[in-house]
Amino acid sequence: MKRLLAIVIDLLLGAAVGALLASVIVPALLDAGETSDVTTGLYASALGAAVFALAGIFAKASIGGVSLGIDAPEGRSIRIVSHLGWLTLAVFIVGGWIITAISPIEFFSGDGLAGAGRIFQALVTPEFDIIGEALSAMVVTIFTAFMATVIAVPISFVLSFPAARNVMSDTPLTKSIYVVLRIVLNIMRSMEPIIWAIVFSVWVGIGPFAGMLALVVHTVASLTKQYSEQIEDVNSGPIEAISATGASRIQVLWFAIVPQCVIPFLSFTIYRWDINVRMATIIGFVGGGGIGTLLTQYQGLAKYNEVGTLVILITAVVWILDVMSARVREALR
């Protein structure tokens, strides 16, 4: 399984590196900007993968296999898989630089340090009158953030045990759900929370109940994979012991696993509540609700001096908030 995963990671190298050189880097550096023709690129691509993949199989120069850990490269080997990393990390950084238009001149450019200048001295003159209505939105992001990990927490301790291998292991069909399972909590987790807001709010209406679904979500497929690698991770020799007692499969799980997960399962879950509160700042930009939403509307206006207040006040709570958990996550250890 590991030879074919470094056989796929050389092919996909290979073909982003034939893409990258044939439609950004050369026509870059043709002054033709990027290529439209599909063709050239499908070609490149092919050929990059190719030759990526034939340097893996014949010649014993796979990047996939070294990242791996499956392949050792010797003698000539090694000098292949040296020029190919090389040759990929160049490519990608000359085609991340051109794609993503980097402009030191525009940068430092005398009007674009002048706007950021007025915009900046924006930022620290605050304008205080809108405290009490930027406190109120803030405390519906702590408690969106707060609903959202209560609500998550209880659902991602049930879902961890069909997720963990070493529980599921033991038959065809067990095999079966932990496969599912890990593949629809990795899709879930691929989305990020300011995306499963716009569904949300789509769903609910617009509003703070959009934003704590949208963490729910996330949440769940987050902690549970870090509860069932935990579980994972748990000694054996308890659970063998209690099996030999004849005991259920419930109370092996009950009496031989969660002793042993319960207080990384709380630092795990406390971090995550610390998370969730600044990502329901975020979400408030697509209509999660909170002081997310308020820091949209005026910065939609330009009131950067009102933007600069929900700055200073988002940067104190998130401040408190972090110290906090920290303590209580050493208290836990």
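Positions refer to the first chain, counted from 1. Note that the structure is a prediction, hence the values are computed from the model and not measured. What changes on going to the form predicted in complex with the partner chain:
- Assignment of C-alpha atoms to the better-fitting superposition places Gly237 and Leu313 within a single rigid part for the change between the two forms.
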Contents of the next structure:
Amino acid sequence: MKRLLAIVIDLLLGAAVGALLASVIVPALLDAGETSDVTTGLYASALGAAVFALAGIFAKASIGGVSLGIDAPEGRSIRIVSHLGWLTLAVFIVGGWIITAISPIEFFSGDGLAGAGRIFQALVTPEFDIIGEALSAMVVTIFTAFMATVIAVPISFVLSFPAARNVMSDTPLTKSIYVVLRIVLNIMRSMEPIIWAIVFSVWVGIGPFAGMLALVVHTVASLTKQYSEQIEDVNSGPIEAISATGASRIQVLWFAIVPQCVIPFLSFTIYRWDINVRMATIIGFVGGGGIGTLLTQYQGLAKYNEVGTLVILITAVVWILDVMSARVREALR
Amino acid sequence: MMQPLLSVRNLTLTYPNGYQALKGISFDVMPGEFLVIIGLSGSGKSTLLRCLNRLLEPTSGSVTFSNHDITHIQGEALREHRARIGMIFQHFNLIPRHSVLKNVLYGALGTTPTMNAMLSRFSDDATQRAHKALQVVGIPEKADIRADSLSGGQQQRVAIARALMQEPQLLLADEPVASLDPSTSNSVMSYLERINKEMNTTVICNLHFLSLVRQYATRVIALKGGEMVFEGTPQEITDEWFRTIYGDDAVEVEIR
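Show the form predicted in complex with the partner chain, please, the one above being the form predicted on its own.
Up next: the whole complex, starting with the chain shown before.
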């Protein structure tokens, strides 16, 4: 199984090196612009993969094998593997430089620096006329985060039990519920809240409601995972003791597991609200309402003094919440 | 002839990982006995106790309690069976942040409707019995203190009170004094003895220290590698038996 994975790694690396060389690095050197031929790229990847595979067979060791810890090459093999490794790294760095369009000339150009200077100047001379508008938008953002957390907590609490392995290990049925739930939650969590915000801003319209729904989805996925890991961590002694009194399943959850989890749950929840305030700001950029939306509006109008005010306000609020939530979590321990 | 309270026949238990913890155990327990099970760690003592109140389900064989075969019961019948048997543990297993009184009341969970219990609505009768149980174990004044603020010995007494709440016909004790110091150990053991003698509750207790076995047991069985290697009175455990049970290198340690 590991050998198969090692071969896949080698083939992918070889293909990537071939494609980068043929489609990115060589055209850039020839100054051919971005119009490179797809077929050439494909042939080059196949060739690269073949070379890496042959090198692997020849050396009886490969990059994939070494990185998974199943090959321990010596002598000439180690030289082949390390040469290939360095080649790969070099091609990746050069190719990456070209792809990300890194350009020191633009970074240090007079025009560019002057533009950056203007924006920085505007940011540090904030326009406080909009402070009323900014504060009310900030209130929207904070409460978007707060309501998302409040709504997500009971849902996460209920879901965290079927998502905990030790609660669900009794029968094949409960085990499969656990597995399915874990997969769904992982998918939900892998989708960034900003994507959920785009979905919900179409669904319920742009505004704080869309932002809140996006945060609810992400918060449920994250909190359920954290809560359920806490449940998996509880001391099994009280579970045995409460079961031994003839308590029902629900009673065992409520009297043996929940008391051991309350404090960590509270701690996770406060931290999650803190995170949600930051996320609510970002979500505002794509139509989630609140201070993020205000920020994109002023940025679109190139009113950087106003943007400066908003940036200061956001920084202050995030910093205060961060300190407060850290203090509270410290006290809960 | 008196009926045994508990009959264990050819009991085996194999864990899902293939480990055979019990390899065919048979014995009877008469009402009022103070039976002590001895044996090395890993000999199957804890597994055996957990088969009796069915925290574990045996692989084969049978357990009969008060003439009911409880080997494979499930659901409501299992809850009722567990409620009839009290259990105390090496690490006490109290709910740490809850008060002593609440911890004792949890002994009544098996007979309290789920919703009432979750809303902390225990009957007046249950609350009275809980206070009484705390009196029996000599700490009535600790009722409103958090359970985790008590000493080890006191926590074990709360655990005994919780078991008494069940008004059990049988009390299981899994290494009840293994995490206590010698003097506290004797105090906890003497409470078990009083419950055995004064309330006529049958006790089955796992123990390590032979001195305690000699002092409290009315009968002893010894397990080794999941098999029963000795059954008799405490007086019958000679040095030779001792080496058979605990291995040739073992030296008996006294606890007073």
